[in-house]
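Next comes just one chain, in structure tokens: the form predicted on its own.
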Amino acid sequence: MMIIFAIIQAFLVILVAPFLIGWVRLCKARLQGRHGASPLLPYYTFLTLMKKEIVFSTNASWVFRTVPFVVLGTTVFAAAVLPLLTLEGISPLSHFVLISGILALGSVFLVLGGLDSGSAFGGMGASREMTIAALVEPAFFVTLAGFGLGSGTAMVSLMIGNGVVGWVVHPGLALSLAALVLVSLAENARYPVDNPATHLELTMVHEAMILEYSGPYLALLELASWTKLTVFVLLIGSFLLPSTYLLAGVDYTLVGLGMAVGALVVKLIVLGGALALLETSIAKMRFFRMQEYLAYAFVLGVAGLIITLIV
């Protein structure tokens, strides 16, 4: 049954991640004060996509035709087995070290297509990625790391079946929760670290890296990153407010899924316009500066860290 709950999760996360998107650029146009585009907008750019014409570069090996089920692969996975609509996901799969290492792989491949295309674009993005992904890892470990200790666990999804009332007994892992919203905002290319809408050669981090692609393949790999903003999104959602999955009905039947499903979409509605207010408040920060933006990160992930050890 879990394994079951498990696909159906995935799936979901899958449906839901292109209205996320949309939502949040809604909220966007709204706080600047124009209309905005529906927020079903996403759906009909991925369909319109899938019907594209999938153009190579001449330099393309078969590197650049497997980043985007590489990255989407990883994406999927970890959309799984994270506690994102019941309480356990699939714990044995859920270690923290394992997650890190699923995400950095598919950002590894994405470098890799970047490069394989050959283009001074993708170059770049390329060199850009690697050095912000060198500082994210770090921060994201020792995050999770402080949540593992807080929680006696070192799997997510027990971290949060077990720290109900963390905030209670380790008002540390208020520290560890400010990293991990600092560390998802590196790691899914949102401001302050990259702009998500610009293909401005200067600024562009992401963008760039998948400019050669077209087609289907860009459709996947645009499901990809939104797929891995919703998963960091309702992973902050969960260790935010844990007792929500007992509203959520966490045992396994249509009531309880059903319940889930409905607190799912509360907490993407909530916290996808706390994203668009975020970014609508602050700019984007210089690329020289991105070390210092994600030592705070560190600091905060290792302060929490020793916080909770100590108390």
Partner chain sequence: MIEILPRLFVLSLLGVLASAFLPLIRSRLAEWAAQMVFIMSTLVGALAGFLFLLVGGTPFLGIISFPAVFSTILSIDSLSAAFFTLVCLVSALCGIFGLRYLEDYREKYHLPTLLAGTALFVLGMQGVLLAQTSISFFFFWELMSLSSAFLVMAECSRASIKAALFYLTMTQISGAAILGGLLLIGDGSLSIDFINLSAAADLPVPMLGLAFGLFFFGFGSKAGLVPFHAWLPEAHPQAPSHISALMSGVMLKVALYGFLRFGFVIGPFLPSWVAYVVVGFGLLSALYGVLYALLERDIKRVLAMSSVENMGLLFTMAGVFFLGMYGGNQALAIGSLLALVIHVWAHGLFKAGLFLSAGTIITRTHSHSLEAMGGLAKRMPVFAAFFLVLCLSAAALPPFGTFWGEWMFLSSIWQAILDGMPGSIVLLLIAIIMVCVGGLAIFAMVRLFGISMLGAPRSKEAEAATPAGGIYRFTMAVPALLLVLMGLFAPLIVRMVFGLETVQFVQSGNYFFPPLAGADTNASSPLIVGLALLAAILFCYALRRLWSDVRRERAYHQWDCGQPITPGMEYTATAFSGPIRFFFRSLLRIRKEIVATPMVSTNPWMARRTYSLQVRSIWVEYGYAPMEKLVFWISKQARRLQTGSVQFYMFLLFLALIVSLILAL
The other form holds:
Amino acid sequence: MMIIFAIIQAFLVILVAPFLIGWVRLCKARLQGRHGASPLLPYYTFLTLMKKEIVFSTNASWVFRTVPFVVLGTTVFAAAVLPLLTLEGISPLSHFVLISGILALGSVFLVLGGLDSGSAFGGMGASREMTIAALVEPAFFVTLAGFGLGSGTAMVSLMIGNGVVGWVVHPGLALSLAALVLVSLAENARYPVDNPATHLELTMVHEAMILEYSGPYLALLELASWTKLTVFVLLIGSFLLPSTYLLAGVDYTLVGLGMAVGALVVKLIVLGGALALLETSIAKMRFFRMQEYLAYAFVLGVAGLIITLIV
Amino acid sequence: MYLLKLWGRLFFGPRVTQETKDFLPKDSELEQVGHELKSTIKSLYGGRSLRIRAVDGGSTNGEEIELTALNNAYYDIDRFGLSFVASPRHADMVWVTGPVTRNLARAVKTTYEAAPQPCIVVAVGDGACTGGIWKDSYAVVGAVENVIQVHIKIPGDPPTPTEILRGVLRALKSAQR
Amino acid sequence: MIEILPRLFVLSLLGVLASAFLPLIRSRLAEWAAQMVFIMSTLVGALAGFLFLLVGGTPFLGIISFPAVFSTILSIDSLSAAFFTLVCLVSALCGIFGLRYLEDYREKYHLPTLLAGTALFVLGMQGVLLAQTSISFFFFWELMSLSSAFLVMAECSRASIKAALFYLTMTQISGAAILGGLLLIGDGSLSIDFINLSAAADLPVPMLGLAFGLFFFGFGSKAGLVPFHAWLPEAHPQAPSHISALMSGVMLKVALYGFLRFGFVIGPFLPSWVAYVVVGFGLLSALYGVLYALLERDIKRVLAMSSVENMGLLFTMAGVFFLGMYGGNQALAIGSLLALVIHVWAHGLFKAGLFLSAGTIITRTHSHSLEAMGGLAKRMPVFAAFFLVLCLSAAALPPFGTFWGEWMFLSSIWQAILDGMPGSIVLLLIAIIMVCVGGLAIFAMVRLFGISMLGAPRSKEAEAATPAGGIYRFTMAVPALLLVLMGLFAPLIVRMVFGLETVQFVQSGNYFFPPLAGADTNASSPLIVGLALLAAILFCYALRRLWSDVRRERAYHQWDCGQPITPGMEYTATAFSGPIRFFFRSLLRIRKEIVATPMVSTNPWMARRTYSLQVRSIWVEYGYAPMEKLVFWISKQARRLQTGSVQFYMFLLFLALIVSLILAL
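Having seen the form predicted on its own, please provide the structure of the form predicted together with its partner chain.
Below is the entire complex, every chain and molecule, led by the chain shown above.
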């Protein structure tokens, strides 16, 4: 049952991921006074890319070809085991150290893909992404550790699935939640860490690594980054307001599943709008000030952790 | 406080994008485009999402200014599913501007070759279409056609953003029909 | 079964000893035979150790004993067996690697000496692990130290001799400390049986503390703990690659074993702050090691600094074991000990594998510098695959063996915090620093793999690299495969090493390998993680295979913005670590210089610029260099005694006799 549930959740998250990114772009466009593209555009982009030819660098080795699969695979893994739909799903694989390890594996392969083409931009993006990934790791750890301490477990699914809203019971976790938001922005290469819409190679982080990918490989990598964003948005949503809390008593019935999916879509729309608002209101940070940003995230996480530990 | 003011302006401020009907012609005005282009766009999932790589083949920068304008809030090229990308590897279309100079001929050629097929080539501006006033100069190769195959030509020196959009959308529309 | 085991151990030791003397017969056949005997006997040793672990139940097994004189000289128990098996296995791999590697470098090294030295070195390590009395322990310890010092200077270059002398000095100081410690706990006797070591508890606490301090310094400096590590990044890269693999992969572990062996005995009688000292040094080494591992450009120095990092992690685990013991938290103690054993194995395997790969790469590029590599994954695809597995293991990423060791450690710390163990904040701090180190280790290893293997070749040699031969490939495949197996079956290994009871104990704590609902598969959780990850990746592959047209592929040179680009424009190893260098600039000693010299006197803007980056070490600058000066100064003063007259020397002898008589009375 749990395996089926995990598979359903993974498919659902992958399916809504392009919508989320389209929705964020639409909201941003509206906030900028533009008409904006349809939120369904990423689906078309994905389909178009899947039909196209692949051009790969003459320097590229087999590593280049495995990258899209591993990057998307790790994201799918995270989407399957994390408590995103939060019906009473309790996945034993959602140990928070394991999750951060799996996500790091994805970043590592993305970085290797950036290096493999042998272009200057790829290496630059790879170096920056790896720096951020290496420094985000402890911040992510302390953030999830804070939630774990609040609920007395190491499983992310139990942190959420135990029927209480963590930050209401332990107010210190509000800080951890803020840290999680900062970590999510860094992990997903959003403002103020990276500009997802940039065309300037010298300011790129995530884009620079996938400059060499084309066709279906690019489609998979784009889908991976969209899915990752969705996973993080839903994770924040789950910590903010677990669906189990809303849907107490509804079990694995179809009605319960339907309600959970409904809650998921509502969360996506609200948090996607909030992300667009955030990205419109703030400017991108200089890359060499990134250590300050990551230090904020880390200190917030540690503060939440220690307050929860003491209180 | 300033942030709240900003948000107020963002939420309730005017939307400046021009309505499509204001600058797009009626369907009856659509010209016929080439058979090859039609099948190309069809194969790109009906052309609902096309990504553009712009290449400067030695233009006066006039065309570039118009291309930049396409991205602004007034024209907002995004809503038609068109977007500029940073690498030819991501592109479905290559937009070339200017008479291709001898120094940039390689750049134009490699950009086209680096883009995955199918790839639509659009010549933007008189220089790109025919060579313009630089035609037959020793420093230019001439029209983009002399370097790579061209699917859509948009004349004008420089063409206005409306004209550029009209040319491209016309091609897309006729292919979709 | 258990009866023939001692004979297998003896056979292994004798075989290694024989292979040390075979090369003395100066012929190619003898060299070959020595290598074969060496490989066979280390394999026998590995088999014996493995069987001992497999049989289990016997905590202790005597191997050589002379009942009349000493009780037992050599023996084995489950702790030493875990180390012994690893040492033998890695030695066998290095022996196999040597078959081909030494053939390729026949002119560079003096083969008979090298082979004999290697055999003595391995014999020393085996002996240390099996030793049952202080005297045999110290004998084998010195055999190991001295023979490895000579192996470091195998290249006979100025740099290698300098490194070897530095190493020799450090290893002798640490040997002296260990000897002091042995004498202290043996109450002046060196023939004390380790079984009777607990009698040492009768000593007063300050004496025990002194002994512990001596052992910690002695074994810690041999294991490369900061700040006693300075010899390590000098000596390890200078040795031939398979010797580096032995030194980094297993010799450091032998030092750790020594620390554990005596620490277990003395530790319980010491005040609990001792544990914090061990943890502190461990974390310092881990952080310092990893920061330098991601700055170095010499591939073998990167690996050596990564060894410093990993030894730091291991000592942290040992320290947390003591914390658990002092705090009365058995679960924490056992959890970190299990993690330690897994990490010992994982580090032994991946570090040996990585050094052997570094050797293979150097046979291709003829350079140690990362800046001269690149593009090797395209030229040596199979090699690169194994190298990638080893690098990912070194970065402690799932689903490879190393990850589960660190995971167990973090999980047991986590459980102790949740259980409300006093001093949770310290445990939390340890876990956080561990994760910081983990993140930076990922950076270091990605840089190592990415710069050396991917992209366009950065030198002519790398451009012309040919696929590595069968032996090179085999010696990498074995550790890579073992690490994958460890990643899938980590609980089985734990069960094998520590017997079923521990595992059950740990499982009842219910945090270790999270149980799957309703299935008795507690112990196979890593397997499930591995399979789930594989399934997810295969799903994505299927997406590509089934949805898109596989044949529509084309190779075209990398996107160059219209201008041809050269490998010189690629990101270099130095550039890659630039951001980290900047972020941690206050912790690192870096001297960056850009010198501009005008090419023509009339135009200052046309200049030739040289960029130089020096990575220096605080410890060497402020610790070792002043110490060196001091020693030289003392030696200079001592030279005044050397008057050259025999009477004066006789007088000094007489004086010494008198003084020792007074002391003795």
